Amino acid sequence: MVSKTEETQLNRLENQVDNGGGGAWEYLCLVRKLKARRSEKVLKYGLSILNDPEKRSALGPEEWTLYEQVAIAAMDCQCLDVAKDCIKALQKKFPESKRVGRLNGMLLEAKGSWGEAEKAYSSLLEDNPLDQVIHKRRVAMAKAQGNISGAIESLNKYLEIFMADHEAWRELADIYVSLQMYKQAAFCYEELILSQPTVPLYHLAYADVLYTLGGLENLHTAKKYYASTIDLTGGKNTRALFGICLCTSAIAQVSKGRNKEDKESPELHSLAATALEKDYKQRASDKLGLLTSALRSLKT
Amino acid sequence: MAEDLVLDTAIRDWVLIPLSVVMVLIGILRYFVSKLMLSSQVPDPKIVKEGQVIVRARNLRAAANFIPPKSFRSRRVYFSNEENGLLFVPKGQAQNPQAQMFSDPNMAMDMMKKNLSMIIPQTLTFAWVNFFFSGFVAAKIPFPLTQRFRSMLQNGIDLSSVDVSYVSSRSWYFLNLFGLRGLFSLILGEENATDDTQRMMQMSGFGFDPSKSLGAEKDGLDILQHEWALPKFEHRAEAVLKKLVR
């Protein structure tokens, strides 16, 4: 993920190349380190790199690695003869290249062919069985097809083997999610969080899971984790403030039978519709009288 | 007796410097030469996965408090089961990581190319250090030593009244040898093939033994303690509230 000061640098980058100050070439290294996805902005100024040839001379070795970078945005922007022709570099280049043989297969999925490009991913795992881009370029095929169950099969078994790759859990989370699948998109959510404990993200969307998923246990479990997203984004996420007060009012509705008073945090409550109003007060003070009485409605 | 030798200027000029330059260069050719001889190795399916399954587990141990109990103990018995658990490794099947290496082609060969890479060379020079710089003080170690040392460092002086510090060239060739490696993880970027004295300690330690990490991490989510951090968070999150409404 990418960092704040990164990302404000990237986009200060960014505005400098677009008004006409130079470093094109910078701000195309630094997206791709970043693997930020800018494709129109990539395909405009790579391609203005490598059209002139005086400055495509001036890259050297790096010249390929920027043929490739624009093949790629180009297939996003669905530009497909572009990227053929950068392909069509690299392969006169390289001639028995994986990589460029992973373009072409990219390509195939671009222009929509799916057999074919299935059949050239399959050719490629066969010499090399363990390559992970690979893997998840097929996955995203058959989400693409709209073969959801075939997806999550895909990447279930791909998780099998590299079971590290938190980038992967989040996918499969999230289309856990879209199937309404919560109690496997928290198991996943866990995984994330396994892994990277202080990102408040993950954080928040497993409370959400477990908010969504209803209960008493898993409501105080939620609340617990919205409070820890609070915790680690210093109080300024709103979603996060929202969430304790739904799950406050939840807790309340569903035992109200019982008098289990909350004894470990009584006044978070309060506190985080205090914090609310006042974040609204600030930045959208015009809907601060449908938040106050929002949250009049959540404490009856 | 401790009288100072006064060393010749022309032994700085020709011994030490040309043999620093000398080992310099077969450095950087030995990394080109390890470039040029570079081996795509295609990784074990098995290796790569128990690789991931270390990695998996070393983080459900290291944050462990922040998911919630039951999520914590279904997974440690999932990693630690005793009939499929995916740490658990059967006594008997334990491979004997030595037999493994050598029964595979392809590893035994790598090794061989490596260690040849890295013998090879360092015999060449030190036998051209003996021949030719050898017999004569070449340099004075600043700091005293004891007695012992003079087998090692003053192999070609054959007087046994001249102070431990003076030494021959010999022992300059080690000390180059030692001292070099960050001169070269300068020149040639980290990971270069001159790191000798890493692979040395590697050798002792016979490489990546799978099983053996297994069962460290599988004890180590044994004996690991529960405690939920989450409640806690609950007061911190009050705490920061707080502050930002005040």
Contents of the next structure:
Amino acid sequence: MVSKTEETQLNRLENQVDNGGGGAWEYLCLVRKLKARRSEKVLKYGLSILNDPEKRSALGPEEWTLYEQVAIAAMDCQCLDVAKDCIKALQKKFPESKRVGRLNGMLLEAKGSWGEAEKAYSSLLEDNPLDQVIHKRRVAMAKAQGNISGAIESLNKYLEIFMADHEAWRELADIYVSLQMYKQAAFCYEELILSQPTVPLYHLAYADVLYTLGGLENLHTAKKYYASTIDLTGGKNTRALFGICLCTSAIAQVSKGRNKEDKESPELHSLAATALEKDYKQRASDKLGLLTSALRSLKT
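Provide the structure of the form predicted on its own, given the form predicted in complex with the partner chain shown above.
Chain only, nothing else included.
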């Protein structure tokens, strides 16, 4: 993820290049380093260097890195002829390169030649079954075709090999949530919490899924994970504070007629409600009345 400082630096350099102040190569290097998506700018300034023999030769070996960067940007901008020319130049220089083979597969994707792209990727995977980029391209290709079941299958196969890929677990969880497959999504978030227990986003997402599933046990667990989110964020997560209040209310409704031991203490609910009111007073005082009304409607 790009930090605010890095984004400011990138925007400043982009404005400098836009206004003719030079620094196109430095800008392209920073875009690549930060993995930022500025395809139109990369295409424009990358081509300005590649089309100038003197500037291109001054890059040395980095010339081929720029060809790759421009090829990907061109595909993103649907300038497929430019992408094709860049890939041809790379193929001429590196005829046996698997990396260039991936680019060719991506070009086939961009053209909508899904069958040919699949063949290209399958061939590359035969040579290197552990190529993460190709596995991810197959997932992206399935999603692009609207084949969600295929994307799930590919992600599950990928995670059997690369179990520590947090982004893949998150993507799979998001797909399951979109399909209302909440038990499967909960499993994904459990894996994420086990591997990165101090990331509040995973605790919050897991709590949301459990709250949606409902049932007394899930609600109790959801409340615990909303509480851990609050703890990890120093009490500053508004969604988690609301989650505490919602869980407490839902538990009270589900526990009607049960033993007192099954019922929740309202203490945590009161603390969360107080924290919400304080936050709204400071940041959205005009909405405080709505918040008070909403909290009052939650029966505990």
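Quick caveat: nothing in here was measured; it's all calculated off a predicted structure. Residue numbers count along the first chain shown, from 1.
Hinge annotation between these two forms, restricted to Val100, Asn147, Ile49, Gln69, points to Asn147 (rigid-part boundary).
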